[in-house]
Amino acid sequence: MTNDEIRALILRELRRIAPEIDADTIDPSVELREQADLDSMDILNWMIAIHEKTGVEIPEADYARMATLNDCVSYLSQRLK
């Protein structure tokens, strides 16, 4: 899976959790929680969705490592190799 495919998957699943998000306005270096106004249940559901689509286990201890879009792409690309 390429970084562009990972990015698209992350944004697609984020829009399912928070449909009001405009993916074109997401700053990849700013925390997604702030940009999308996500609460802890949103984050949990989003991580579950990413796991279901990729098969990558994301322990709760690693959620902080997926704070920004860039962080998410980096985290998943390392684990999908």
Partner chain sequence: MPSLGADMEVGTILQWLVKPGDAVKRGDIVAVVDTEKATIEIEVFQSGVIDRIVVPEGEQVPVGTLIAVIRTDGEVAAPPAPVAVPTPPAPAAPPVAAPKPMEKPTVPAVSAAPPHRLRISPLAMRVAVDLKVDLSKVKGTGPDGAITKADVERAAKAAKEAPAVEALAAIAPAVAKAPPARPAAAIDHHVAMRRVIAASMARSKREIPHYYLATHVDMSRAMAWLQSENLKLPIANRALYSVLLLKSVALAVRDFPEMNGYWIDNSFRHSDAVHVGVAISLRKGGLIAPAIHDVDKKPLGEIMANLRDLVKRVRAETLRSSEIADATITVTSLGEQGVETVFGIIYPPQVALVGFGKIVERPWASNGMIGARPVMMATLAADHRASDGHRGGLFLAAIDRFLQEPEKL
Given for the second form:
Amino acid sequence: MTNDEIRALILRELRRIAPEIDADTIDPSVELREQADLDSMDILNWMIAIHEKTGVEIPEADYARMATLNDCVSYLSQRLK
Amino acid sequence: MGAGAGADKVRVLGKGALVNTAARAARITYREAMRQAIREALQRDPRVFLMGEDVGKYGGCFAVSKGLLDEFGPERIRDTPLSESAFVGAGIGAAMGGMRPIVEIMTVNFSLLALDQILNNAATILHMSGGQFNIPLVIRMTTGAGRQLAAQHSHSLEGWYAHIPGIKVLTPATIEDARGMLWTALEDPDPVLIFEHQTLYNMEGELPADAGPVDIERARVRRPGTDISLISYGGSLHKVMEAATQLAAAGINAEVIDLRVLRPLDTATIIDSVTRTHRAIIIDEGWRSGSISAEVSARIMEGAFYELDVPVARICSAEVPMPYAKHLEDAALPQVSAIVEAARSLTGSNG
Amino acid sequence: MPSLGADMEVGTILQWLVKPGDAVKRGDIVAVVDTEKATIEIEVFQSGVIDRIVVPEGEQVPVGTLIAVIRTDGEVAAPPAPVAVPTPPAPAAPPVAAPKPMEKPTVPAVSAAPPHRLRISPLAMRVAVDLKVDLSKVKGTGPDGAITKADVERAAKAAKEAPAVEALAAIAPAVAKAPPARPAAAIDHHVAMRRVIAASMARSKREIPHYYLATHVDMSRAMAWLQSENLKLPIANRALYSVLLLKSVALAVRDFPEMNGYWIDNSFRHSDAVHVGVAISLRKGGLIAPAIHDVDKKPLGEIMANLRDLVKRVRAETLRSSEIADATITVTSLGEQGVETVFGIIYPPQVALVGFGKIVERPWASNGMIGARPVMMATLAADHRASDGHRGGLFLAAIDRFLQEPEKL
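Got the form predicted on its own; any chance of the form predicted in complex with its partner chain too?
The complete assembly is shown below, putting the previous chain first.
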């Protein structure tokens, strides 16, 4: 998967949880849960969705490494190698 | 002149909507269809004869009976003096005596000279004779405007005749009806008046080779629609069809009703249509006051009041003697643009 | 029409899932009802056979209206007529009678006498009677501004979509008949929900003498235990710490019966069952607090599954009647994002609400040592008619105690 594909996947799954999100206005360096008003249930469901789509097992301790869109892309691309 | 252009327009319409296009269909004018109807009647029934002013040697003022004198002889194609009262009265007498006369009156304006015969005799004798005498008479006449024949020859008085109980009033507007109504009318035991609109004679259309008699009881839906009922007859029908085509392009699905028979009116078909569309415009070349359009409007009110979503509208001729000048004649008559405008207004699509 | 919360006054039958002759048993979902707050699946509490359906789909009726009859074993089928439908409290709506042609139509309700004679087509008048549209509010677009059928239908649709506004204006309850072709929830839940929250929170603050308590809870053990448990689990089975909070509250409240139940008719009614209402905020604003049943008796995994399902269904608007009406105590948690302390407003007729702020790392002195610990503020808003501050304090302390022994939850 290219980084663009990963980014698209992340945003797609995010929109399933928070449909009102405008992908164009997401600041990739600001925490997603803040920008998208995600609660812990949203985060969990999002992680489950990413896991289902990519197969990457994301330990809870790594949630902190997926705070921003940029973080997510680099974390997943690393784990997908 | 206007007639040629009008006929072209009608022909285009006739292809799609108004004419049965069976396999062995032949192209034919309204005039020829009428002539075929007369010829067939003369052939089928020896009691049938045609009489009127200039129907023989001249071939009819509108050339409907051209050639029939040669074919059937002066006994059955009879020229008459210029006396409507006399020859209509003669027709009534012949009908009482067992004949099946077809009387041609040149135009509806002149028929008024025979109104006494038509109303006080033809329409009434069955009643006054205590049911002893039927009058199986057919009177044909030209009606309507559009060919610059001015106030002498252009009025539309069929609505008046539809006022009279005891007669039937037919207004064939299509090739098939021109071909088929006459025989059914001759079969009728009572007087039948056939009004032929002067602009229709040159109209061409397909007629199946096996075309025959048609009913003289029912109106016809010439174009099914859902948004508004455009109710008309005779010469105006083709303007209405054109208007419906334009309306369709504007997204308004108009239903067109051809009354065909002004007396007795087919109220059921009218009510059924309005019940579906909830809006109605009556297009009638007669003058508005006391017209057949007034009668149709009243029947809609009586039978479909709670189905009406807008007031019934009428488009009639201006209440003036028909002008001679082309532009004035056009202005006096119901026109396609007025029909379209009214329909758009009633369907709330005019802005 | 069951009451799906103390704040519910009317409900609209969106869909019947049973028909006369169907056998039903307790707990079956028989209908979908639109309250002003949400779309709720209605369960039955009586096994039997559906004898007849009284209120058709699309109709809005007040709470308490007979909507269907269930015949229990041994009862014979009732004769089909007459069907008694309780009328709304003050209906200004006229009797519905489709006028026959040639008859004078019944004039629909006009709440304020129009200054002029109405210009309306006969058809539009007839449709207005059928749809019970208030013609004084309909703008005519027909010839000369006359009201046409389309205008009436537009008005009927608008009236159905904004019943809250109608009701607020103290207009007689519009018992609007929804077009049968569109059974989907047409009510704007956001407008309606705001009104419902306003009514119920105002009632709470007006009627309930709240007292508030707060205490810090050291969450280090609970979080560490949860983390280690989650490590063993695939991502889809992982639990959120909210589940620990719910279970702690449920277990603790068993020893404080005066916190668990309802204040109705000037007295407290205790509930043996512990159904914990979970305040779930909707993404576009608004709040629903459906219940997870018997939280005290369920293992954590099951509570987590219930919670996930509930959040999903709250957001998809497919709640069941028992979930909406049954909560005996409510928990609100502001989660990791919010602030440290929440003092909640009790959801009537309940008598207590436990609030949890976000977990923050704070210096924490214990056994003479200071360390950084994840700390959370637990609060209690309780009804002073039903309980006192002393017992409330002990209740909060009990919750704290359970959170210190997460393995026992």
